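Single chain ahead, written as structure tokens, the form predicted on its own.
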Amino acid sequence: MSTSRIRREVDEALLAFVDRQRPALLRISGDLAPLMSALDALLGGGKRLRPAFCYWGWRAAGGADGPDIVTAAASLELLQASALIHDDVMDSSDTRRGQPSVHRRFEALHRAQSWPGDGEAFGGGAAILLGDLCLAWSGEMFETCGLADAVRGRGRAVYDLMRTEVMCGQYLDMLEGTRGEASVSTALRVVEYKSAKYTIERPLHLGAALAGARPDVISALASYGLPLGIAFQLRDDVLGVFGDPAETGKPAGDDLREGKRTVLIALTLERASAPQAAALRRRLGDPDLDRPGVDELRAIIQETGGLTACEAMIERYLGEAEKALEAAPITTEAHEALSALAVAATTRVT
């Protein structure tokens, strides 16, 4: 099955889901209709690479096509549409995927209907509710996708440890950023947790667990999928600096308002003379930093050597994923298919 093809699936899978819950909703409810408004707006893009390797772990353990895998596989998009909207609470995000974020999106029409009180907690709750709606709604979508129970419990336990890992990933990040510090080994235990199971280890091997895939299969797939999900994200976190609003949907520089400590200001600081050190401590997580601002810390990343670091890190991991996936006992389909998606992951334009 093609990429895209996968990515269509996934996209009818969801939106069939959502449609059948959204009756059950609005019969509570039409005050409810803002949340299902948001989360279409929210489901409406995204890459689908967590369904895509999970759909791929399937295939590369023996699984055959068909719409149950897909459906199971689309679940993650709910589970990821979850943390999406609680991460930018948790960052004050004004946009996600180039439209306002959902506590935003909340805060506005508080705004709008003139209610009384604080619109911004308004925002924040109405986000965290439809983040936990969603976390329950990717078990539900999980459990009604058509695999036989037996099947379904073979991948149970993955996807539970998965949720686990995410959110103790998210709590390193925030962690993190709280204390204001953080080396290169502790940043890249965030991306570890946060990202980089989530991403793709841990639907690469929900995939292969549905299947039964044998132990060699999980363990060459973990080889594979951890560091691709490290480099994944050390591509995001360049994205973060440098990326292209077009591309990113959201504002040039945004990852050094927010003051994320990822991997890449990390290896800066360790090559930072002592202004560039002060100047980048002083300007980063700085909310108002307008766009000379954002060119400013960009040049200090640059002429430091933290940019040309993180890429070579980026390389070295790829090369890791690509070596392991070279000698993985899968298909030849898997193996194409597997090298095409560590392209997609890894080298998104800035």
Given for the second form:
2 protein chains.
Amino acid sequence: MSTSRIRREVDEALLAFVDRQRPALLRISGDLAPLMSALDALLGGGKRLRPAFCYWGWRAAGGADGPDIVTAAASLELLQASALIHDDVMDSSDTRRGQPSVHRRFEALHRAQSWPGDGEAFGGGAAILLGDLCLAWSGEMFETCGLADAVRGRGRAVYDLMRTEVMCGQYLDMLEGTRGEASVSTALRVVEYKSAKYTIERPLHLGAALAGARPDVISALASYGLPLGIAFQLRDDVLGVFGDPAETGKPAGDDLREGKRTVLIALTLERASAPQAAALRRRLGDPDLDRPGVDELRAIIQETGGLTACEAMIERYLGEAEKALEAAPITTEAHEALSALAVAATTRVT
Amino acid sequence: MSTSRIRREVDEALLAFVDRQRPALLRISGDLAPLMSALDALLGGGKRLRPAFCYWGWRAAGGADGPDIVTAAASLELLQASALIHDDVMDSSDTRRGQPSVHRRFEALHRAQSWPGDGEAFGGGAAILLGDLCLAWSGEMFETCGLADAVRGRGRAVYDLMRTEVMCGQYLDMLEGTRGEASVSTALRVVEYKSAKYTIERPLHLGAALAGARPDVISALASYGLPLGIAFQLRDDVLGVFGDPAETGKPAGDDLREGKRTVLIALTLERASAPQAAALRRRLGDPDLDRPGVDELRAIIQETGGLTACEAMIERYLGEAEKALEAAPITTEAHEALSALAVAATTRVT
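Same protein, different form: I have the form predicted on its own, so give me the form predicted in complex with a further copy of the same chain.
And the full complex, kicking off with our chain again.
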């Protein structure tokens, strides 16, 4: 199965699941329609990376193609929707996937309807609840995917661990952001749990566990997935500063405005002169950072060699992943798909 | 099994589950310890009503006593913990179960550690994430309760429906709060989904479905559970205005300060003179409402006859529940336990 075909099938499975929930919600009340529209809009975007890794983890371990594993894999997209919606509330982000974030969308509804009361609180509350709904639905979609009880039972421990890890990673990320400066190694620990395991290693592991993979296959996939996941997040950090808004779905330099304490920033601070470090610290996290401000910080990240160091780190982790993939005891087809996914997950788009 | 014994066993099952998660979290990072302490504190309180109804739904349908159903039932307490944590963020509540709410607890941690950055945002973010963790863990606890796949499979649709209903009910509740005035019938619709089904009808239904109940048993339990659930919420509304802080775990008159658009308030407004209605509308939702202000609003709710009407409504729904219970085709033991639970859920404590 090609990566574009699996993407299409994941989209179809998601749509089918959401379309089964829709009438149940509207039966409770027509007032719930905006929750469904916000979810439809959010699910319209996204690269479906986690479902793809889950599906190919299954195939790599010898699982046969079929609609049930695609549905199980697609459930990860609802987990991701929940994480994004709540993350945007926590970061007060205005945009996601090129559209208003869910809480901003409900603030706009509040304004458009001229409701009394606090629109920001309404938007935040609606987003918390829609995120909760997506989290509950991801579990429901996984458990009702059609795979036999015994098959789902083999994957459940990984599924549970993945959810715990991503939530803990998010907390650690927020904690580092609040404490201020993070070292390269602290920032990497956040990357590991919040992103690398959650986006790549665990989805692969889940697919493989569902298929009843041998320990050597699980271990080979971890040796490929974890470094690839780190490379993926480092690429995302670079895009958060230098990326094209048309590609990232976020305004230019949005990570700088949010003051994210990424590995890229830590690498820059390690290399910065005192005036460069002072300038970076002063402007990082300024919600009013304008385009010249973004350009100033971009220049510091480039001139210190922070960007070059980060690109070198991406190359190193990617190389490690590729080496592990070469040695992995999996089918040629899975090998080719995972090789293509490694490129897709870490490609430079600027 | 007595209601106090089931309560103790639910507590033990919860503690055992949380204690299994604890080392996994601390292995990720010692920085996660405050999440566990906040959860321990929250789970120290609570009446365990939902697990009790779930357990007795199972017994009513002929299920045998045993630890697995107690664990499945106890998982509802984690779902409830998630709902409470997120609800307190949405309502900006300071207290829960007589202690600081989770977001306030993390605000205090931020202050105590003299971290830079925004303490309120940190508290809110930590609470969103801990609520997410509790929601994920409730599903995990249910799926790993020890009941056979086929048994859990019989209950899963109810479990899923219950989660969707409570989240939708919460949204409708917030919507009515934002739109301002709710009629008695609108407020009752919120009560039905946010509270009556979620607290009583669905837990009973879940237990019964897990036990493979006949349709007439399910239907009899619904005829008992839904009106009892409405009576429970109306009692809670009365306690939110008139309750003793030592019993409610919330400051006196907290629902007035939060501006909750309860059935009690709707009944009062229906009966209020123009000056009474104006006074109520002016002060309701004022976060700075002091004790004399609370007393003024309490007087209006009593003098209009709003309180009497609400008490009469509680009696009516409770009577309906008791009548349905009498006719239910269930064992004498289940009948007695559900009768005692009806009293526990709706008792006047002032």
